[in-house]
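We begin with a single chain expressed as structure tokens, specifically the form predicted on its own.
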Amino acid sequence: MDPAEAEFLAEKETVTVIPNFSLDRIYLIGGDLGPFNPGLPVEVPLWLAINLKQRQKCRLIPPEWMDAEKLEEIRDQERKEDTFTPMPNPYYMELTKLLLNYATDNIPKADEIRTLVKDTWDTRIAKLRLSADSFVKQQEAHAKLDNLTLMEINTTGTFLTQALDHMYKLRTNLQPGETAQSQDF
């Protein structure tokens, strides 16, 4: 899975918008949305919220966790713990990127939020690299990594699977008791 696919999945997360138009309920395959009334909050998928925002049809309300103080606590806790701490949303990185790209004017302290999420991401990726390094050095066969998001797994998944494949090939070639095959023709 590539990052674009993870972002696509994140766009199904719901966010709150305050529309500036009236529209009855919309019936979609993924579920019913609305009704939309000016000034009344309504939950919609992120993809629709971004579309409405781009057409200046709504104001976006940032998720509850997208607050500088809360994100600072999350970042500090992530730095203190040796293990991965639970994130406020499984798509925190994708949501932050999309919301800050399309609705910066609706998010208080947007630059600070961007920095805090990036700091948290960097800390988690560093932990993931250290875990992978330790895993490979100890020649483990399996690992349990709780509280990782799809994007984080996606970031190191290819590297880790290739490293494990190489380790397997090296182990099978160095098994004692096997006779080396001749390359004589």
Contents of the next structure:
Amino acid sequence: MDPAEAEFLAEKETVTVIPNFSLDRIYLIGGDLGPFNPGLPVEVPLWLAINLKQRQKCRLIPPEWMDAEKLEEIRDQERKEDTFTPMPNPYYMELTKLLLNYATDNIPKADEIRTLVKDTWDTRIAKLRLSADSFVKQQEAHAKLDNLTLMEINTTGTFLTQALDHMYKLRTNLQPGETAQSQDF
Amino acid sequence: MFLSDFRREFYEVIVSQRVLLLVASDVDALCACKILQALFQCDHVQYTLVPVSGWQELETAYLEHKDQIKLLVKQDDDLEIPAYDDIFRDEEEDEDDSGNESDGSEPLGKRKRFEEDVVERTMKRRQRREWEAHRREILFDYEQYEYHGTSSAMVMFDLAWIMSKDLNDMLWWAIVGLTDQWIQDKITQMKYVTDIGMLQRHVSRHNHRNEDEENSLSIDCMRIAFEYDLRLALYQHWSLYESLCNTSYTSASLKLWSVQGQKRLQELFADMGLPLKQVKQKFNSMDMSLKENLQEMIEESANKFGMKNLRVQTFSIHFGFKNKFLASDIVYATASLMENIEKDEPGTDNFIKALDSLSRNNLDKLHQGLELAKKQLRAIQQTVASCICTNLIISQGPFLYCYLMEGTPDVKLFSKPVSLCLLSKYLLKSFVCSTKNKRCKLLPLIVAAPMDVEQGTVIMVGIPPETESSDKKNFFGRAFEKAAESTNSRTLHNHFDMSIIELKMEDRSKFLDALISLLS
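What would the structure be for the form predicted in complex with its partner chain, rather than the form predicted on its own?
Everything in the complex follows now, all chains and molecules, and the chain you saw is the first one.
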């Protein structure tokens, strides 16, 4: 899967916005949205929130977990544990990137948040690499990892499966076949 | 087009239609265009953008799109207009029997009324003649002098503010538009300060969040700050030494074209306590200890050398860790991008590049513009120095005249109107500082430079005299027209600014003679 596809799926998450226009309920295929009244918060999917923000029609409210102290706790927790800790949102990386790109002025302490999320991501990817490494070394048949998000799986997924494929091919070619011909003559 | 309620009569009419935007080649017009583009994007208005550099192009563009045009609004500096009633009057036809009932029974009464009629009619005719004379006077006054009103970028920003759609970005463009007017000396100091005051209110409204520690904005957000900063052109992107040499104010006051002037410059640096080696390197690499109180130090020392107005009120923009620009930097960069002669591209390419450089994500174009601006400023200063040292500026009686010969270095740069105007203003300033003749100090200046050598055309610019309290009114527009008519010279009054014309090289001398006799 492409990272762009993962981002596309992430855009279905709901966020709160405060519009500055008014509009009646709109009925879309995926569900109903609205009604929009200026100054009153309303829940909308992320794709619509970003679009409205770019047209200067709303103000975005950061989700509850996007707060410097909470993210610091999460990061410290992640560093302590050997396994993966549950993340506040299955699409935390995409949400952070989109919100911090388009709505920097609506998010307090945006720089700190960016650093904290990046730290957490780095820790998790390092753990993933370690676990893949030990998986290959010990030649396990299967492994189970909890609390991984889609973006992280995508980062290593393709590479890992292709590498394992190659290794399988190499391993099967190592076994001496009966029909193998020796070369000394 | 004259409007009383900008929002209702203009924006709400066009927001539902497809718009044709004709933009003049001026940094102020570019900024106004950016603001309008941003508004259109928010409201999903379809528009076509056509850059025009003169009346002829305006006409061609209009004729091309004639079938679809219903309303025509041109982006330009607006000139002050006299009252509506003084020029247009709904005239009623004089009717001979306008409601005078004739009473047949009393012949005396009828004759009396007839006489009254005649008297009335003559009164009306006399009034009408007076009114027409008054109208001619007003129109002559109106068309005689040319001067500039409020910056069109500021007008557009006001429109956005009225609709509550104003943003920090648009505010910055309005600031750049105003600064462009000030740099090109189109508005008086008083008007500049008043407009800065108005913009300062908007700036505090949009940018007050930096002081709050808890909710401070990300460093990537764009911030505008009010600065009482030095008037030196591009000094933060250049070295202090170069900037002092190439700013017209300092170069004219210190008379840097003479050897004595160079000595005085070195004295100035010594007085400020800045070592020459430091001052000649890039500003960003100067010692931090020297840069700390730089502005106050320079102002103090400059005062001793007779430069009292070295600091000016302006604004700066700040985004990311590296990017800080003053409004004047942006003006110089955009103007030089727009009149870039380095590559032979069609005029619209330069226009689009200059327009793009005003957006924050096109920093590479902005840096290119800054480099071009440095070259342009250096060329201007060298030309000014050579003109003054070789006494190329001659007094023709009612005005001063200077002609740049074809072999002059960088003369191709001055075949564009805005560069030539900038050169003429700097030339006049320096000349006023260098001459001892009191009468010459009060004369206006005409500068001519070759425009197209193959076609044998010359571009000519006239600017008003340089005085402390000048109201920047320019009468050369009409004067050029009249002189051209009387000598049948082949001239082209194409530019929106009527004091810039093109004429054939052969007609130059008779045109000048006609001008001299006209203005004496």
